[in-house]
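The chain below stands alone, shown as structure tokens; this is the form predicted alone.
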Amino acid sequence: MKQSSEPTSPSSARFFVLDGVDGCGKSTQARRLVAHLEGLGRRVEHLREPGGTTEGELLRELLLDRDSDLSPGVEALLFCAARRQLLEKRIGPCLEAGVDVVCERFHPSTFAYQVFAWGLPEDELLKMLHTWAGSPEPHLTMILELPVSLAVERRGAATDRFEDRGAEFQERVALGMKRYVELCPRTTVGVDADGDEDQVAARVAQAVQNVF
């Protein structure tokens, strides 16, 4: 974490997520914007969910791994599991002492991959996520949108146990990011990904400069 001469008040840190189908480039537009930020001389956490603590990255291990066997309601409430860790043991903290964090992932893809992927009740998953895994909430969440065929291209090979469930299932995740935009206006919006990394770039920075 980069530290800048002029510390961000507590008061004033921000939490943004980058969010959005497999390929779409949420780990390049997120050092993206750690950079600006810290252009910006703002102190900057970069984080991805799940992970980022010991507890989480042994989920992530858990939940990415091809030979897992887990139903989606399993998985939501590992993901979830996973989410409420990071907020108390990194992402509150940081806050609390001024720095900004960038998470990569976050409530989207749980209500995408688990309600429209796979069918879990809508407004019980929602519940959870704002129960236990609600605070602090992300000042601005951006879903990177792409199309999937574009996104697969971008990604390559299929990695994980995710990744291996195919374009048809990622048209459905893609659907249900669309969603959650609809039903959480406030704090999230759209980002078109198409383009170079420059431009999707200025395109989130544009987005972060009206938070601020």
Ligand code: TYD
Second form
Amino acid sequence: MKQSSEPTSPSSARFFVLDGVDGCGKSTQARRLVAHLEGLGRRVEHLREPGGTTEGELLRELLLDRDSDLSPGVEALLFCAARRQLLEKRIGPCLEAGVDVVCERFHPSTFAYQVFAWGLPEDELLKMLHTWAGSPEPHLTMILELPVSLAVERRGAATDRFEDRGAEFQERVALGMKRYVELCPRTTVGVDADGDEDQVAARVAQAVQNVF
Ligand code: TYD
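Show the same protein again, this time as the form predicted in complex with thymidine-5'-diphosphate (TYD) rather than the form predicted alone.
Next comes the full complex, and the chain you just saw is listed first.
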């Protein structure tokens, strides 16, 4: 997938993505990264996918609801729609206003869950993301890498349609995440998430430092 290391806005604001399997520590590390960036004197918005807009949060409810009967294709389209809404309504305006964005989940999740784990066609899905949710592009995407057994332990009991799919599905998701790093090596890095919160936060901060 096309990802550029060029700034996506005229301002010096930066767009960071944290992704990985359920339970890898994204939310904790996103909060830590926000605090780290604010400590550097930067203004930061913390967003999550799907969500972050009124319409995106409604799509999130629908997507995660155990009563929703959605095929993988419909899922992919709704994730893409929620992402475009977030890009247009929140991420673009933030970057233009000089505000950094830290976003939990982005293209790697669609690639890992819908393409790799569900088997939707890779080229079509990547083209769809590029066409409909391709701009602005993240300056750095970090995949928090943690063995699925540890992630499941950290996460606890399953709480949504995706976590219900079990360990085998999550193993495929983890492989998909690794494959995504290989596909987009210029702007995507794997970060070892096996460690305590401070250790992982330091690794994330190190990865981010290379972008400034
Ligand atoms: P998640 O972000 O893990 O929420 P929480 O941390 O509150 O549990 O839940 C989102 C779920 O949606 C997660 O299981 C992964 C899935 N997902 C996809 O399948 N494709 C996508 O493109 C995105 C963004 C998420």
